[in-house]
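As a starting point, one isolated chain is supplied in structure tokens, in the form predicted alone.
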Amino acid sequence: MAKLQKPEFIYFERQIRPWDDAKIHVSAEAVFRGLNCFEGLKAYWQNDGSMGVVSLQRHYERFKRSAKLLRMPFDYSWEEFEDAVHGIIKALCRPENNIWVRATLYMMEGHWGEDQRTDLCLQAFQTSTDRPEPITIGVSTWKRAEDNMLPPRIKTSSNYQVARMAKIEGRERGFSEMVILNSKDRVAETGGSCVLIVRDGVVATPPASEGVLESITVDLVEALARERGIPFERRPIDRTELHIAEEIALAGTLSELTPVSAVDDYPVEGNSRILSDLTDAYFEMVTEGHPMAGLSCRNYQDESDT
């Protein structure tokens, strides 16, 4: 298991400081009932020598939505939220290292919904530059919260309690991650990404009314498909169909395209080659300014450090 990070700075009650000194109190709505919703983002570093942030604006989009179904105050701007992303990037970012944020509103203060104050939070943390290896996966016996229970669109960290108790599942049976499926026994997502098929020449992926995450890079990805003339279907995808897929890769802004190599010890022996010459296409697109990533530049090294 990969040693946890811990960086030196954190961006925290609107500006960057120590670590250490992020507090909240147990008894704030964030801790008592862990009320919070969050956005991952990834910065890659460009061919020019700037730092580019993927979908930044839509992730700002989802990230509000988010918080209006949970009833949140959201009140930080796009432009605030931007030079935010890039003050804590440019403090913790690497030349050898791209970089991934975690971006969570916290509930301060507030009780039942009444006086409520929420905070912004940004964690940066170190990843490779390499792509993702192929991993094994299972199919996890939890399942996926239904829209009327807890909506899988929040991107909320109750909504990945699941995804904890499956991948502790997943690891006591060997496996590196584990798909959940939805109330109706098909495939959902997994704890932290979402699930991408090919059978007869044909892309794959749950729609969100599957119990899906409305998933920016799996956007991407359909784009990048359909440019290519690569059909792409957003349907049901029963559990067996995992055993039987051509080709199978995990879509999200942390795993990237994450190629499968098996799922419950049935090898993914397909000769397609879609997925794979998608992922080369995706992270061509995510470091060469390919307008579709909408990436949110910045040279760190042009800017004045006032």
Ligand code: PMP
Given for the second form:
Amino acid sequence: MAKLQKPEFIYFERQIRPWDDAKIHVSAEAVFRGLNCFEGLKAYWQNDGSMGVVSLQRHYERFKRSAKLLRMPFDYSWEEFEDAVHGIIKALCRPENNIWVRATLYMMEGHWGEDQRTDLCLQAFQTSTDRPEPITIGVSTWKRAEDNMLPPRIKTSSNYQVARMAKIEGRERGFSEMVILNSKDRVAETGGSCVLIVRDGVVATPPASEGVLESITVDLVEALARERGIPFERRPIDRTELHIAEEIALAGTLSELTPVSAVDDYPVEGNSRILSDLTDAYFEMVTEGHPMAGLSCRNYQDESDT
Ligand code: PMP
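Counterpart to the form predicted alone, namely the form predicted in complex with the named molecule:
So here's everything in the complex, that chain up top.
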């Protein structure tokens, strides 16, 4: 496992501060009840020397939806949020490198929903510009909760307890990632990404109602597929379809498009190039300022917005 980075700066209480200054009391709701919601963002070094955050506005909208569903106050305008994200990236980015940002809204005060106060925290970490290598995955014994239990649509850390358990289970069984099934024993997602499969030349992924986060990456891949005339379906997927798919990839802002070479020790035959071609298109889109990527770009050298 890669060691967690300790960056020099962090955004906390509406300011960029030294990392060690971001402190929360143990009695805060964020700690005691684990109450937060968050987003994982990725900024790519662009060919023109600017940094471009993929679909930042869509992440902001989903962030607000998570807060709304959890009844957490979210009092950051789009402009303030965008400035804050670029502020922490500017403080920590290195030329020619990519960076990922974890934006978390913590519940600082407010017992059982009364007199609530939240705070936005931004952490940013260096990432490699290498594309993800193929991985082997398994199917977890843990299940996704349903919409009326712990809605998978809400990106909150309580939803990731099962992801953590599945990850540990997978590590013990020699898998890099684990697919989590829903209560109907159909494919939901992995702990941190969506599942894309190809069968008979058609790309398929489960819809949100199967217990999946509303993924921004999947929408981008769907748009790329449609642009190329490749059929793309959102439909329930059985576990056994993972064992006979022609191609599989995991999709997410941070996992990008990660090829899967085997599921539960069943090799993916790889007799399709649809997802690998879409992966090439995805990386081109996020690094070359393609309008479909919805990049929020800034060039910190001259501070002019592009
Ligand atoms: N499912 C889960 C559980 C995730 O954590 C993520 C990553 N945010 C995704 C799917 C993919 O979502 P997105 O493409 O918006 O990053």
